[in-house]
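Next up: a single chain in structure tokens, the form predicted alone.
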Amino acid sequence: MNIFRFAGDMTHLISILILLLKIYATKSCAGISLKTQELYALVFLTRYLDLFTDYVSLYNTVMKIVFIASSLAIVWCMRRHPLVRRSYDKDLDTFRHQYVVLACFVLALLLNEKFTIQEVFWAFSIYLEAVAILPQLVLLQRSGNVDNLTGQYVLFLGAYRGLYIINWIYRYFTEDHFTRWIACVSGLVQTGLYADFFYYYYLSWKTNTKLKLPA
């Protein structure tokens, strides 16, 4: 494992810890899209089916369990926790994510590296992760103001994908027969979706003002 992948994993983990901090410390999920969190839970559940069949390393196994457990915990809190669920912005979180899931599954059936159950679900998880942030970005645009923890969560989530792109470039030049083209293309799409957010986050940081996304 190279340093870029490790940095990407740690950045991803930091984004999740920030979100958990927001939820558990403030007992609020205001500004957080439940639909995005449900999509990420589905991403991890379908990507890590090999958790039960293939052992790579202790690090690999622990990270898979952490991502699955944390995503399910976040969804549970937003749906079931008596205090947290009251702050959920249901009226703003109206993105029709079921169509995204269907489109990604059909795409995975058509475009995959190997037509097996595990590989199809892997491709599905990659496609779905590329667009899973859409409900969150739409919610933030509709709400206007973005609190610090929510902004940092989205920032680190986007940075994680950017670091993974560098990881793939590094692996392309250092590994023989590196062919994860599905992950590379989907990663570029996902990073592109964050471009607008990164721009306004930079403006907010530069002017020392509260982050706002245009509706």
Given for the second form:
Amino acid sequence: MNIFRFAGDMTHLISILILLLKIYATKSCAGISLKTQELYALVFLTRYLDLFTDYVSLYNTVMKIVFIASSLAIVWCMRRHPLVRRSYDKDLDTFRHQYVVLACFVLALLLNEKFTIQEVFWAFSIYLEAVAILPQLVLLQRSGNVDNLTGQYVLFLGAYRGLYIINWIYRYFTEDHFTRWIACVSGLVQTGLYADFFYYYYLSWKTNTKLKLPA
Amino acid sequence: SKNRSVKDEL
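Complement to the form predicted alone: the form predicted together with the partner chain:
Below, the chain from earlier opens the complete complex, with every other chain and molecule after it.
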């Protein structure tokens, strides 16, 4: 475990806690895409199938449980909590994510490390995570401006991906047989998706105006 | 199960 990876896990955890805090404190989920949250819950559930079969470390096991629990808690809140669900703007959250799920699954069947259930679902979760943010970015563009909490949420998510890429570069140079092509390529695609958001976020910060994403 | 590359990252 290197510092980049640990920092990446922490920023990832912070991004999820920011969201939970926002929903819990304001009893509102305005501006948050339920579809993105459902995709993230699916990412964790399909990636951590080895939760009970492979014990890597206490840290890994605890973090996996925290990620699964927190992502399901967010989805449950946005679907079931009487107060929160009222503020969910479903007519804005219209990204057809089922096609994305299907495309990722087909890709995982074709491109995986080993044609076994666990490896196919692992590859599926890697591809799905790269595009899971799309409904949220579409929702941000639809709703015009991004309130600071959702913006910070995407910012921390981007930091998590960026740190993971540095972690892979570090491991590539320090470990002789480290290769993670599937995760690396998919991680690069995912970070690229965030880059345009960061560009607008930086512009709004620099020109000190409310962040307006080009509709 | 060494034949499968154990995923040590999250």
